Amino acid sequence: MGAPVMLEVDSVRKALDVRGAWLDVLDSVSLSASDGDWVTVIGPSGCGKTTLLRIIAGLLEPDDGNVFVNGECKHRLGSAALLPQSDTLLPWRTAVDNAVLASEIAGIPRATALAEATRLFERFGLSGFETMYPWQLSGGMQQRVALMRTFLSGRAILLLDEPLGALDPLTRASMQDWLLAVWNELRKTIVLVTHDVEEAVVLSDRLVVLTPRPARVLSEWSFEDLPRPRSRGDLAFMRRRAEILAVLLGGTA
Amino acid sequence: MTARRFLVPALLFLAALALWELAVRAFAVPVYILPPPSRVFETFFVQFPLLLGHTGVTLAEILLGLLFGGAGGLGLAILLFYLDGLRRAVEPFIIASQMVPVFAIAPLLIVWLGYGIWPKVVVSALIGFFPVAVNALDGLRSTRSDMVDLFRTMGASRRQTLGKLLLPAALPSLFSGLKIAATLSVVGATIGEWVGARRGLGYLMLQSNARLRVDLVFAAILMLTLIGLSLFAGFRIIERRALHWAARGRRSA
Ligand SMILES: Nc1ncnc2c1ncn2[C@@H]1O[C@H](COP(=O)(O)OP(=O)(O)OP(=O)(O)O)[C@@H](O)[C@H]1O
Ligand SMILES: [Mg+2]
C-alpha cells in the first residue's frame, strides 16, 4: 500500500468508426493501478478490452475522460509496453533479436542489451533457442519470446492482451505459475486482459469485469484476501472463481 | 528433389531442338532463312571472342538500368507509401506511363543523348521501373498495422520503423519486382540499341540480320537468354539468402 499510483483510467468512452458507422465500444470505464499492482480485465468477447488497451498505451485517444499513465496524459504514448493480441515476433529477426527490440530502438548499447536478455533467456526457459527464428519455435515458446520482449521493454508498466490466450490448458496453467514467478521478481506494474475467470484470480491482486459492448465497469474484485501462490483447488479460490462466474453469465453485479 | 525439377524441363529444352534440327534438315531450309540449333551453337563458340566484345557493353547498359530502375523504383515507393496525397495524384499517371510503348521514345532518347551508352540505360531503367516501384510500394502498405501500432509504442522514430519493419516487410515484394526487371531490362538494352548504337548485342544482331547472317543473330539471342538467365537466377540467390528466415515449410531443406 502507499504506493504510487502508476495508471488512471477514469470515466473514458470511446466510438470506433466501423465502416462509416460510429460504434460505442467503451461507455465509461474506469480502473487504477498502483507500482507493481497486477489488474486484470475481463469481459465477454468484443467488449471492447483491446480498445481500452490500445487507448491506455496512447494509440488511440479517449472521446471523452482521461488516461494518465506514469503521470503523463498527452504524451503517453511509448510509457507502457504493449503485447498485442495477435502474433507480432518480427519472423526475420531470431528469438534474441526480437526480445532485444525495444532496447535497440531505445538506442541501448547492444551489448548491454544482450546481456540483460540473455540472463532473462534462462528464466523465461528459452535457453539454447537464442538463435532461433520464429517458425522454428513452438507457440508456447513464441508466447514466451513475446513476453520477454515486453518485459525488456524497460517500462514500469506493461499492458498483456490475452497473452496465453492461444495456449492449451497444461501450457497455459504452467505458464501462469511462470509469469507470476517472473513478476514477483521483476515488479512490475501490470494490466492483464484474459477471457479466463481462473486465470484472473490466479495471478492478480484486483479484477475488473466489464459488461458486453458498450463497455461499462460491471463489478470490480480485490483478491488480496487470498495469499499467493494461490492454489487453484482451495476452497476460498473456487468459491471466488464461481461468484465471478455467476456474475459474468448474470450480466449484473 | 531439385535434380528431378530440373530434368523435366530440361528433356522438354532437348526435345524441341531435336525438333526443330530435324525440320530444318527434312525440309532443307536454307541456313540464312533459319539455321539448325548445331549450327547455332558452332556460330556462338566459333564467334565467342566477337559476341563478347559485344556483350561488355550491353551487360553494362542492362546492370545500370537495373540499378537505377530498381533505386528509383524502390524511391519512388517510399515516397509515395509516406505521402498518401501524392500517391493518390500520380498513381494514374504511373499506370498510363505504361501504356506508352518505351520503344517509342527510344528515337528521342537517342536525339537528347546521343549514341552512347545513356539512352540504352534510360531505356532499360524505364522498364525496370514499373514492376519495382509497384511491386515495393504493394509490400510497403501490407505491413500489419498491429506491427506499426508496436513499434509506435515502444517510441520508434519514422526512420527505425522504416528500417526495422517496414523494409524487411516489403523485402518478399521488392524481389518479386526486380526479378521481372532483371528480365525486362534486358529487352530494354537490346531496343535501345536496336535504335541506334556502335556496339552491343543489339547492334550485332541488326548488322547479322542485314548481312543474312542468321545464325549469328541466334547466337547473340542465345547470349542475351544467358544473360537474362544468370541475372534472374542470381536474384534468386539473394533473395534465398536475404530471405531465409521465411523458411516456414522447408523444414526438411
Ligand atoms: N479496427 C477495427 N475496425 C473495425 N471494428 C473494430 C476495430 N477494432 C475494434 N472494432 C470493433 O470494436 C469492438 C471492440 O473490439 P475489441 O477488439 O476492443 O474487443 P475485445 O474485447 O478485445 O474482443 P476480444 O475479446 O475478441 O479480443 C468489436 O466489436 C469490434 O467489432
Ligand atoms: Mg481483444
Second form
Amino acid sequence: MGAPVMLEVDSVRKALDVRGAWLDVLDSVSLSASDGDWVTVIGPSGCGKTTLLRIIAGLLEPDDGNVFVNGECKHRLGSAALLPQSDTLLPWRTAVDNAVLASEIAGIPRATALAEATRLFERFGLSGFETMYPWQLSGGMQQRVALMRTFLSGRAILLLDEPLGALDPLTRASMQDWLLAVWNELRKTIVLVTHDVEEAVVLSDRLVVLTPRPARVLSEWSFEDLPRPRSRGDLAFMRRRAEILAVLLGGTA
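The form predicted alone is what I need now, so please give it after the form predicted together with the partner chain.
Keep in mind that what follows is only the chain, not its partners or any molecules around it.
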C-alpha cells in the first residue's frame, strides 16, 4: 500500500470581492498530496496560488468543491501550518522565542517547545543564534527561523508561500538544498507555492501548473525519474525545466 492521502483538493472554485466587484480566482482546481509528499504549485502572478493555500489552511472557504485535510472536510482551521509570503518575525522576540511562537499558540507546553527548538537550531544551522533578535540576523537566517517556526507547529502538513522569494540567487540556491535536506530528515507533507521553475524541479515530488486567473490545472508533472539530490546542470534536469517553462509561456499542456 502507498502512503495515506493527507490532502485532497477536489474541484475547488473561489471568487473574491475586489473593490466591490466579484473576481473569479479559482476554477475547479484539484490536487492531492500523500504523507511525506512534496507538491509544488506554480503559475502566473495573480492566478490564485496564495488563495489556494489559504483555502487549504481553512482561512477561506471554497465557493464550490471540497478540501480534505487528514480526511476531514470541515474544521480545517489549524490542521495545516501556513507560512505566508509576507511573513515577518516579531522584532521584540529573540530567534528562539520567534521559533516557538506557533507551538505556544497550538498549546504545546513552552518547555517542550523550547527543547525541540534547541534540537532544531543546530539542524537549521542556527546554533549560537538563539538569543539574537531578527535585526541581528541575515535574510537567510531570518527565513530559517520562520521555517523552523512552521516545522515546530506540530502540523503534519506545511503550506509554504514563496518562502525563499526575497533572497538573492546564491542564498536562494543554498537554502533550497538546505530545505530539501531538512524535509528529507523530518518528512513533513509540503505544499509549496513558487514562481521559480528551477526551484520546483529541485525540490518537488510532483508539480501542479496553473493557468492565468481564474486558475485551472494546466498540467501535472512527476519527478520520480529524477533521483535526489538533483544536479541543476544535469541534462535531464535542464530538459524538464525547459519543458515546464515552455508550458507556462505557451499556456497549453
